[in-house]
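Starting off, we have a lone chain in the form predicted alone, written out as structure tokens.
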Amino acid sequence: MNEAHADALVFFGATGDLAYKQIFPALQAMVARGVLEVPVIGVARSGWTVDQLRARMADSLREHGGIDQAAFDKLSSLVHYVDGDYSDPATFTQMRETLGSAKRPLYYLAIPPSMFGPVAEGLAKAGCAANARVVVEKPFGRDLASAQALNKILHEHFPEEAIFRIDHYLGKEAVQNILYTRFANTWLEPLWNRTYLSHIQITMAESFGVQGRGKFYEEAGTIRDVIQNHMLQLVACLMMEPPTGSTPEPVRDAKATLIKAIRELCPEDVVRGQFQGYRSEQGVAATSTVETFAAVRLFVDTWRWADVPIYIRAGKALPVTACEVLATFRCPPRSVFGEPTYDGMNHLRLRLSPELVIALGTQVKKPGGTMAGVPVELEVMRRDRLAMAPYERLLSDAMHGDATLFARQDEVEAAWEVVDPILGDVTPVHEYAQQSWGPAEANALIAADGGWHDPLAHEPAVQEATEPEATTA
């Protein structure tokens, strides 16, 4: 094991929803690949034993991908459990004893942000913070002020280079492929700018509702839940300048620079919606104005991207579950063959989920004696199965100390600066029917650029998903 590799993994919130849906399957996969061979210590305040934790781990794996018996047996032998309150010093004393000779532990805080402070302080007082790394989950704050306060708390006990702010979206193979496709091919770079691109739009749609997460969603809403983090990180990957190297800091420098150049949103650039029936969900206020849908119009104030609008819509109870980027090229300057030109006749389409697709929209001649065309897509690549799940990739990277796919302090705070002016009830919330594309007001936001692209236009590629994202609550 090299000196950068963590020699123990401790995850707080071991009996929670996130561990059940994401962490246990990731740990089994890491063991199967031979990249996890150190003690794994679960910490929670559930009154459990280690055998109960192993039983829950088995239940999790049966439900989420299946049990690999050899990998499961090895993982079970690595697993330990510490039960106790996060505010009790005895919990951290017991954890220190369980760590044994480990000197470079990785702490994963799969817990609500309100507990980051007590856990960080407990680790420091027990002598567990030195030479350690800490992984923290989103949401990282509720606004700029709270994010800055969380950073201050963590920095009291951990240096910035030891803090790994996880956004599982960055662990997706499709998102990583955006960076690779952009910077490993010469054909795209000359076209990827304001001279040739008219606008970019991103749709992140979920066909399901909040599915029992009403209390969490009341505290978050779509802007906090996915726009501030997933979507702005995706914008950074799409529009950042080439990094000066492939090591973590040049990549994160380029992303941070791009996010800092995004113009702060104003009420005229956002439409919020709430699906019919949301207020009847358990944990939701009868008069709730929390959005389950948001459409925003962004501008990046750089030389490359000046005046190119980026449209984002994200929401729940929409017609399909999919994430897709459509970059539309400008129309030809004139029609050589007497046909009308239209915005969208040439485009680059990136399907990020549920499968990975890269396709080019182009015009080709119709067979026959006339010079008339028809739009077609040239499919560059299609991949239906991802090689590595996001949490498996991200936890493996954190164990090795590779921060490339983790958000840095300045990235997170810059993203909050973009959305801060539109948080809360600054704009009205419009009701929309379930399985529709959100409120009609969202269409006006993008009308000048031809309207929203419909991911359903590319069936049968879309496959429905039914499971919501796990939470730390």
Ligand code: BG6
Given for the second form:
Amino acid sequence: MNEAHADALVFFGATGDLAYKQIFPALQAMVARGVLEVPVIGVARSGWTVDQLRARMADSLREHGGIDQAAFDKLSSLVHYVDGDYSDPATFTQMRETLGSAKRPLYYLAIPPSMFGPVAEGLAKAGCAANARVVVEKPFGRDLASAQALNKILHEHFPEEAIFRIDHYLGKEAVQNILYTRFANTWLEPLWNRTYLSHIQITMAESFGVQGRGKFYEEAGTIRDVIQNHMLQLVACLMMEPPTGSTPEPVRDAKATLIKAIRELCPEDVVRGQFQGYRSEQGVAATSTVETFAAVRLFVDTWRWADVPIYIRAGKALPVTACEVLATFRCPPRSVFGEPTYDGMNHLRLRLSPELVIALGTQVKKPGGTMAGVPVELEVMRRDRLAMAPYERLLSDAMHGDATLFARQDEVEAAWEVVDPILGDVTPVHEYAQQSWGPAEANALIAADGGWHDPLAHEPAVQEATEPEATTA
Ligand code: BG6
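Mind giving me the form predicted in complex with 6-O-phosphono-beta-D-glucopyranose, seeing as the form predicted alone was just shown?
Then the entire complex follows, led off by the chain already shown.
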């Protein structure tokens, strides 16, 4: 094990939902890959024993990908459990004892942000903060002021380089592929600017509702839940300048510079929606004005991107679960073959989920006697299975001390600055039918650029059904 590698993994919130859905499967996969061989200490205040934690782990794995018996047995032998209240010093004393001779632990705070302060302080007072790293979950604050306050609390006990802020979108293979495809090829870069691109749009659609997380959603809403973090990080990966190196800081510098150049949102650039029935969800107020859908129009004030609108729509209870980016190129300068318009015919389509697709929308000649075209897509890449789940990737990186895929404080604050002016009820919330594409007002936002792209439009079955005639003579 090299010096930078953590020699213990302690996770707070071990009996919680996130551990059940994401962390146990990630830990088993890490053990199976041979990158997790150190003690794993779960901490929670559920009055459990370590055997109960192991049983919970088994249930989690049965539901999320299955048990790999050899890896599971090994993980079970690495697991410890510390029970106690996060504000009780005895919890940290017991944790310190369980850590034994570990000198460089990684603490993962899979707990509500209101507990970050007490836990950071508890760790410091028990002498557990030195040489340690801490991974914190999103949401990192609920606006700029609270993110700054949270940061101040963490910085009292941990230096910035020891703080790893998770945005699981950055751990997605498809998101890393955006950077790779942009900067490991020659063909794209000369076209990737305001001269050739007319606009970029992102749809992050989920066909399900709030899935019993009504109470959480009431505190968040779509803008806080996914736009401030996942979507703006995605914008940064799509639009940042080439980093000057592949170590964490040049990459994070380039991303931070881009996010800092995003203009603050104003009410005219935002449409909020709420699906019908949301107010009857458990934990939701009968008069709630929290959004379950948001569409925004952004501008990035840099030389490369001046006046190129970026449209983002994200929401729950939409017709499909998919995340797709469409970058539309400007039309050719003249219609040489007399066709009415070429506008919007060339695009780069990046499908990030459920599968990974990179496709270049191109016009080719329809076979036959006339110079008439047909749109086709050249598929640069399609992959159905992701190599590593985001949490597996991110936890492995944090154990190694590699912060490249974690958000730095200035990025997080810059992202809050973008959305801060439109949080809450600054704009009205419009009702929309479940399984529709959100309120009609969202269409007006993008009308000047030809409307929203439907992620269902490029499903293979749909393409076959709309295949044009082969000849036209
Ligand atoms: C989470 C949000 O951060 O991301 C959820 O809190 C959302 O509301 C989820 O459903 C989407 O992530 P993924 O990886 O399933 O697309």
